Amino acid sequence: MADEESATMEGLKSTLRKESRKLHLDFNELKSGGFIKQTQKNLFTVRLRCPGGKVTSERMKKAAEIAEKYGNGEVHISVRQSIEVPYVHYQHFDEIAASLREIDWSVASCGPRVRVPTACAGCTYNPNGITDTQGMCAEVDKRYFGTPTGHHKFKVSFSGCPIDCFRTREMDLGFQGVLEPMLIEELCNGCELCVKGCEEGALIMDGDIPVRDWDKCIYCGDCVKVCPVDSMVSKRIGWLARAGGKHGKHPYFSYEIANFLTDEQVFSLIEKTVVWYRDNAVGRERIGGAIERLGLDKYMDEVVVPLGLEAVRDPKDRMKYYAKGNYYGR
């Protein structure tokens, strides 16, 4: 069987060479450009730009619009909220462009750049975010979007709180809101809810007041949502960085890298990072295989450290963000 499907790849392969020539395309470079070959002849999926997931409801028609001039009247959301029109034929691909700039849209890249970034609502409305996973999304693809990186694709994901719904260990670099509570312990009436609410069993009562592990809080603000007295406040809020992680036929999960990182320090973080993988990385290596080839102790010593950023270092620090599953023996 699995003879058969090398086959059967193989021979699509040699088709889509044969055509591209035929036509005088280059697909690689159409797909670089979000134009994605499709199995049937002269035909491609077009790829739209929308970060964070977030579209008008302007863009939304200008796609049904594209979808049912060019396409077949059917519109794909991929896994990262790009929308997709299906079924377009490369002669249109110049009319859809113009269209596209019409309400100042366009195709997203794909091929060996950094990708369109993707988030959750984060704190704009969903209750569980801690951080604006929107706006952060929207800067990172103004200034990011389309960054040649010289190997592979390079993705970046944004989650507002520890839930982790847009799988920042799944990414290249991503980003999860983080919140460290502070317990003011004269306003505390020791009603327990906090402890009662803390799914991490990180806090216990010590007489009337409780009493927090550090070892154990993975910083989700929790006891602050559920503290009727307002005394478990926010003492500080940010971002925890993770990096090397991948989707895909052998999935990486990420190394947590970073703790409490503002705004700034994000971008700052992901600037040095493609700079790093450039240099680093061999061939078609994404940055996890980098990271895994070279040693996790060189990308924190020439890209966390020098930012001067709240490392994680020591693999204990780790632990409390760790994940269940089939470890292969290992």
Contents of the next structure:
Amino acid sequence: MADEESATMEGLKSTLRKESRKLHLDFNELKSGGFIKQTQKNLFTVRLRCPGGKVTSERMKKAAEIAEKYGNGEVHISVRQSIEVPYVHYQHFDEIAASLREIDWSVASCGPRVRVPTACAGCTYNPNGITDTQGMCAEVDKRYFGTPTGHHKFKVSFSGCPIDCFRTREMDLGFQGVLEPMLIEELCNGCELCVKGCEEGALIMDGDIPVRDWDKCIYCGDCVKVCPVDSMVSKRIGWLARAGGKHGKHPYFSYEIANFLTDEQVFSLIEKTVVWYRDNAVGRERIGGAIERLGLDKYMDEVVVPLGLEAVRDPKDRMKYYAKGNYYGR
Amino acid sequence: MEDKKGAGIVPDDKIDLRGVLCPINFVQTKLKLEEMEMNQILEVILDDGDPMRNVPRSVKEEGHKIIKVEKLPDSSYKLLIRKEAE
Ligand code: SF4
Ligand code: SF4
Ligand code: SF4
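Can I get the form predicted together with the partner chain as well, since the one above is the form predicted on its own?
First the chain shown before, then all remaining chains and molecules of the complex.
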């Protein structure tokens, strides 16, 4: 099973490698390599690969050098966190690619492929962060960047907490950090700070002890972060997975498909979902369109259930993804 | 160790932050704590709402300990904070 999966991923990747070898000066092929045609004749915007928007000073200098030498001295920061150098003549593509290789850098992907993933700062330095978004983003970029889907673009994003700055609801696959809180009653002094700290109104005092309405809890962990005696603690952290979102002309809000994924389960879900997308979508349909057309059950039964992922709970303990899907699409 | 509710503790310093908005209330708490010695106790009075949601958490993030929370008649809150970090 696992072998079959990775074999398929390898297949997709080798197609990409072949495509990039014959990259020279065919405009369609060029587009797949992160060179985007401009309004102006012969001029392109070069999109650089910046997973998670993290760019070292060495790379910033390189981007500046390329902008000065081949562009008009400016860069543009794309909405997906990548540095783009506009006004580049196509004759300089090879030189630019070579210059990027010197510091082990490359252009980003466009076209019907897994795009460079995006991510917020996450737990490494954002006080709200629960999960290591940057670490996961770098790993996902390493493993899946540029994988052809056969249909349309495929966007992955990571947010470190339910504030969801990186809009995982609008991604083909989005992963958002979640924390399950737990009360150690013996340690609680009844100070109520957790009740004050919970913006969802999920906690109320029952005598001297806070009690939680799980239907309202969004797993943000604020109650844990405020508790002065570590009586409210983290039972576990993980990723809430969302699938089928997009922006553009007809935006979709994604479905919440599974909760508390481990890092490994995130990788498995991405792999299985990209293969399902390739096999089930038609034409230039995004995965959200395929899910709408074929029904969420099919995607759940063929991808999410076989991976044994934890369901998203609703008030009656049913899965709540039905209620939360494609909000804009209605 | 003091009892569970931190009763009977006399603060070494006080600051009344009623009517002071976020994040100035936290900054003033922080400045006050910086002037104090380790393990001294600061009494802080905060409005309910955003101040009570934000300031205690920031105080904890700075490494200090909130040892008592008491509701006052005007529905503001009195906090006792022990300085536990430089
Ligand atoms: S999603 Fe959460 S962790 Fe990420 S930047 Fe926003 S607030 Fe911080
Ligand atoms: S995790 Fe967030 S939503 Fe849930 S009870 Fe704690 S503060 Fe409230
Ligand atoms: S913040 Fe901690 S000590 Fe205070 S009521 Fe909540 S769980 Fe109890």
